[in-house]
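Here you get one chain, nothing else, as structure tokens; it is the form predicted on its own.
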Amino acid sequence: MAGARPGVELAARVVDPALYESDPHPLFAALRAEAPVAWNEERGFWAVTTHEEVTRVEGDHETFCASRGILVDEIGTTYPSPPTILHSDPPAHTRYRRLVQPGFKPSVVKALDPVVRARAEALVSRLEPGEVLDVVPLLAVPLPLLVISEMLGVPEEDWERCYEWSEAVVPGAVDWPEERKQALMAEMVDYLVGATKARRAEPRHDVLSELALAELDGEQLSDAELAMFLVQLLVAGNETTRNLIAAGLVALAERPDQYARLREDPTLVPSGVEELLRWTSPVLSFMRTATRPTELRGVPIAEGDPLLMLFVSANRDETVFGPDAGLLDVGRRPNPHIAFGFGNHFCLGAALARLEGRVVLEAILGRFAGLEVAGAVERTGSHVVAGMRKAELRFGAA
């Protein structure tokens, strides 16, 4: 029966690391056209590639749950309690989200503008025109980590340790031994939970204090609950923006006409950030599991079937973005991308990521007349996040 399921041959590669180290979009275009809901025989999941179907799965938590795992590697896993907020469904997800929402409300993000701007301008000021520079370690990695470290109350000098912790969590981001990754994750939890509990005695105006003093059902959060929140905040708070910055600058370097448009008309920067989010899709995919028999695009879905939502494909869907969906257009409007997810699981830190993306772009546009790819561009093989290992660019003098 499995052999009769649609798209088996095409879907066989959707979690192949080699696909993401190169260009996955020709495969996704073929899937959207031939088998929008396709079966991956080897791992046992449905690959969902169109905008309409991805948003339907993401938006219907009663039919497609997160609690049975959000990653392909979690197929068959059951959790006594959600390891992250991303693994929870309403009503628990709604309660969890309310606890951390105050740390990301518009007034808090707006207050971070001068902090983000100072960090970004300091990093950009170190980029020398005419030199071949790898923007991943020089700009894309440190900026969001410095910002999220400040939000979490982590000392500035520890941001590089936060980077290692974050890398250890993301599947496929690094090829470190499993023992090292487990040790780093344990160290991360101990550090962040300990720092948060210390805030109960001496609270400050930061996210750690919000969590330290928060109560769920009348009780303060347990160590396991604190770990759940903190790991997600650290990882999600830097991974999306890091990949947006690195992959976004590569995209502009490859399309000097779009960079020139932004230089000539700075009012396009906000729409430019949205287009770079669509184009790069920093979060490539997440999984859901069917809680009952249903169908998607006429394809029968059985209870217990995992479904991989490919945001990276949905963001190039020609039926939504038109015949130029495969072109970068910094003035694109409207732009209903789902780079931050959809529905209840819409990214809590979206406003912060947008702020950081806008500020970085403004700082670079104000200092450099152009940029070009001048060396290696290396992507990770992760099918979860659009990671960049190296992005060597050359900036032109103003």
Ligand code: HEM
Contents of the next structure:
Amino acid sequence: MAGARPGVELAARVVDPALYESDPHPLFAALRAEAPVAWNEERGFWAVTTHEEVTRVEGDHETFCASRGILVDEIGTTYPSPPTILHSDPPAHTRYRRLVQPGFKPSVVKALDPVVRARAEALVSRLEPGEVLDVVPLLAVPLPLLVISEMLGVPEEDWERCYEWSEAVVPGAVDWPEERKQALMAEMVDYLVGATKARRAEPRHDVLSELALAELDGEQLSDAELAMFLVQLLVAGNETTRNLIAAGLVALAERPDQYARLREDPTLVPSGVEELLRWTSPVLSFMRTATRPTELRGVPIAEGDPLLMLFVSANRDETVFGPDAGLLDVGRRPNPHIAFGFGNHFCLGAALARLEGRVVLEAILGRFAGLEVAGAVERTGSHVVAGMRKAELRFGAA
Ligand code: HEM
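Since we've got the form predicted on its own here, give me the form predicted in complex with this ligand too.
After this comes the whole thing, all chains and molecules, with the earlier chain placed first.
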């Protein structure tokens, strides 16, 4: 049966680490053109690569559920309760979302502006013009960690532990032994759940306190529920924003004309950030599972079939972004990218990530006349998060 499914040869490589260490876009262009819904024989899932089909899957949680896993590594796994909010479907998802949303509403994010700006300015002021600098450890790793630690209420001295914890959670981010990753994950849960429960006696103005005092159906959150929210909040905001910053700066270094445009007209910064989100797609893909037989672009999908939604490909779809979909254009409007997903799971931290992107860009544009790739640019092989290991750039004095 599976042999009759379309796109088997092309889809064979969509979770191959080597693909993401180099340029995956030629393969995605071929998939969009020849088999937008293609079967990966080895792991048993559909690779969905066009904007229209990815948004269709994202927009129909009754036919395509999240609770049977969001990663290819989870195919066949069942959970007694959702390990993250991303693994939940309505009505539970709606209740979870209502609970954490207040911590991320626009007024809260706006109030964070000076904090984010001060952190970004401090980090950028240490970048010396003319030197070869790896912006991953110098800027892209610390900024989101400092911001999310501050928002959650984790003391600053613990942010380096947060770094190790979040690395351990994202599949393919690091090649540490499995036992080390498991130990770090257990340590993370203990630390965060412990810190939150301590807030029940002494609440403060932070997200840990909000979760500590929150109630679902009249009851305080259980340890499993607290762990679910905390791990998600810590990890979701780090790996992603880090890669927007690192890969976004590499993209601008490769396109000096676009950097110059932003310098000349800083009102383009917001559309520039949207374009860098589209271009870098920090979350490459997430999965859903069909809850009933259906069809997608004429391809029959069976009940129980997993579908991998490749945001990274949808964000270069020529039918939506036009013939210059493969070009970086910091003034692009409209820009209906789906780097933050679509539908009920739309990224909760989108406003915060946009703020961080804007603030970093403004700090860099204000200080440096230009930037160029000056050494190694290394990507991880993850097909989930567009991880950057190294991004060596040189900044030009203003
Ligand atoms: C450039 C940075 C970021 C990108 C590209 C990004 C991308 C995404 C994507 C693609 C999803 C899944 C959407 C879906 O399935 O439809 C998501 C969900 C989520 N993101 Fe982000 N994210 C970023 C930053 C953040 C930040 C800073 C936070 C805050 C801590 C955050 C918190 C979350 C949460 C909690 C969810 C789950 C929402 C739900 O299931 O309802 N993200 N994000």
